[in-house]
Partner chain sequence: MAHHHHDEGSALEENPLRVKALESLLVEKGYVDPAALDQLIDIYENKVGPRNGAAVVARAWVDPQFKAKLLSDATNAIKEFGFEGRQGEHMEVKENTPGIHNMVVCTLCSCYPWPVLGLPPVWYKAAPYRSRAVSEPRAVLAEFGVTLSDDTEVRVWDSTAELRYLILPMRPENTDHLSEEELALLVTRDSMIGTGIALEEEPK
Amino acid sequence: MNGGHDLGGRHGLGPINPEQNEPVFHGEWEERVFALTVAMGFCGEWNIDAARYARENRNPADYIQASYYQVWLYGLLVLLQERDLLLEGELETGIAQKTRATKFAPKAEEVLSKLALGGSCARETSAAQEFSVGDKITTRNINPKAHTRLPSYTRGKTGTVAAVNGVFVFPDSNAQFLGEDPQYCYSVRFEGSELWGEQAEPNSCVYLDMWEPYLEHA
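With the form predicted on its own in mind, please provide coordinates for the chain only.
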C-alpha cells in the first residue's frame, strides 16, 4: 500500500540524526509492547505480513509522527480488535472481559524457545522461473491497497537481474490471508540515474530483492 511507511528513495523530510549509543528500548513500555507483539505472534491469529500491514494501515501523518514502538502498539491493537480479542472498553477501564480463546496459547518460556529457533520463509514451487541473471526487467507500476514489498520509488523503473535468491512466501498474498503463494525472488540492480535522474550521485546503484509478480521483461 502507499502510506507513511514507504519513504525509501524520497527526500525533503529533513536530515537523519542517529542517536549516539542508542539503547534498544527508551522506556519500560517499549519493552512491554515488543514482548506483547512477539508473544501474540505465536498465537496463530495472524502472520508476519499481516502484522506489517496492520502497522502501515493508518493516516500517513500519524505514522510519520509516531515513534517506532508506538507504530508497533497501534498495529497490535488493530489486530486484537479485528479478531475480538480486545473488546470495547477494555483499554479505557483496564478491566479484562472474557474473550474467545486464541488458536494457540503458548507459555512465556515456550515463546522464548520458539523465537530462538527462528523461522524461514523459503518454500518450494513447481512453477518455472521467469527471469535469469542478466535479464533486463521493468517493475510494474502498481498501487495495491494492501501490503506490498515493492517500493513506490522503484515502480515503472528498469533494472537488471543480478541474482536469483530462491522461492519465498509472497507477502502481498500472505498479508491478506490469501495463502503463501510462493514466488521466485530476485536481486535486481537499479542505476541511480534510473531512480533519481540526472542529479543522482555518479556511478551509484541500488540492489533490491523483488518477487517475480513485481517484474516484467523490459
Given for the second form:
Amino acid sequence: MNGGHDLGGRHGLGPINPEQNEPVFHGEWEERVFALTVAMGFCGEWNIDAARYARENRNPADYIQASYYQVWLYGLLVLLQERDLLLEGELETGIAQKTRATKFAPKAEEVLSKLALGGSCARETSAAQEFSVGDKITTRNINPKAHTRLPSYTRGKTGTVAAVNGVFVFPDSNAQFLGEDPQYCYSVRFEGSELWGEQAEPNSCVYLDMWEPYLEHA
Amino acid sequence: MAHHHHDEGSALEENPLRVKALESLLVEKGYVDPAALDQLIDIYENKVGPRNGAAVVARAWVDPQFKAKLLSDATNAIKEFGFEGRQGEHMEVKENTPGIHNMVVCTLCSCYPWPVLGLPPVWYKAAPYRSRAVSEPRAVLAEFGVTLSDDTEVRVWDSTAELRYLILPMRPENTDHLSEEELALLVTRDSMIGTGIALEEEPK
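Hand over the structure of the form predicted together with the partner chain; the form predicted on its own is what we had up.
Okay, now the whole complex, with that chain kicking things off.
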C-alpha cells in the first residue's frame, strides 16, 4: 500500500538526532509492547508479513506521528481484534469475556527455543529463474492497496541484478493469507541518478531485495 | 515519527495503563506466558546487543579465513558464535573499503539484524533516517560525523526482504598490537549499520 510507512525519499522530516547512550527501551510500557508482540507472534495466528501490514495500514499522518512502539501496539491490537483474540470492550473494562484456543500457546521455554530457531523464509519452487546476475531490469509500476515490499521510490526504475538471493516467501501474498507463493528474490542495484535524477548525490547507489513479480526485463 | 517519547501528547500517557490492561487480558486468556515476557525483555535488554556484532567484526579483522566465510556465507559464519535465530535467519555482510562505503536502512519498517546488533535505536526506526538514507546518504553520514570523498562510492542497502545486513567496517590504522578482544572494543554499533566508522583508539 502507498502508506505513511513508505518513507524512502520523502522530504521535510527533519534531522536524524541520534540519542546518546540510548537505552534499549524507553520506559516499561515499551518493554511490554515489545515482548507481547513477539510472544503473541508465536501463537501462530498470523505471519510476519500480516503483522507488518497491520502496522502500516492506517492514516499516514497517524503513522508518522506515532513512536515506533506505538506503531507496534496499534498493529498488535488490530491483529488481536481481527482474530477475536481481543473482543470489543475487553480492553476498556479489563474483563475477559471469551477465550478461544490459539494454534500454539507456547510456554516460556518454548518461546526461547522458537526465538533461537527463528523463521526462515527460504522455500523451494519448481519455477524457472527468470533473471540472472547482470541482467537489466525495470521494476513494475504497481500500486496495490494491500501489502507490498516494493517501495514507491523504486517503481518504474531501471537497475541491474547484482545477486540471486534465493527463493523466499512472497510477502504480497502471505500478508493476505493467500499462501506463501514462493518467488525468486534478487538483489538489485539502482544508481542514485536513476532514482533521484539531478538531485542525486554523486557516486551513490541503492541496493534492494526484490521478488521476481516486481521485475520486468529492461 | 517522534524522536523522543516525551515529546508525545496525551496519547502516550495513556499507553502504560493500556498496555498493562492488555497484558493482563492476554495472560488471563492463556495466550501468553508472563515468564516468557520477562525473559524476552531480559534477553534484548541485557544479553543480545552490538557487542555480539563487534566480536564478529574483530574476528574478521584478525582471521582472513573467517572473513572470507563471513563475506560469502554470513549466516553460518555468525552461527559459529552462537548468534542466530529471529531476525538473523538470512545474514549478509558487506565490507567497507577505501573505495566503497556501505550503510543499511529499512525504508518500509525497521528491519535490523537482532542477533548481532540487538534491537534498533529509535533514530533507525524513525522517519528522518528512513526517508533520507536512500536519497541523501552523504548528508545523513555527515550528520553522524562521517565525511566521504566523492571518489568513495556510497552503497545503501534498503532491507526490503528478510535478508539482514551487517556492515564490516574498516580496521583502524595502527592497531596491529591489539588483541581480538581489544579490537572488538573499537567496533561501534553505528559502524556496523554503516552510519559510523570504527573508533581510532580504545575508549578509556
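Since this is a predicted model, take the numbers as computed values, not measurements. Positions refer to the first chain, counted from 1. Shifts are known only where both forms have a C-alpha. Here the rigid core means the biggest group of C-alpha atoms that line up within 1.5 Å when the two forms are laid on top of each other.
- 9 to 12 is the sole run of three or more consecutive shared residues whose C-alphas all shift by 2 Å or more between the two forms after the rigid core is superposed.
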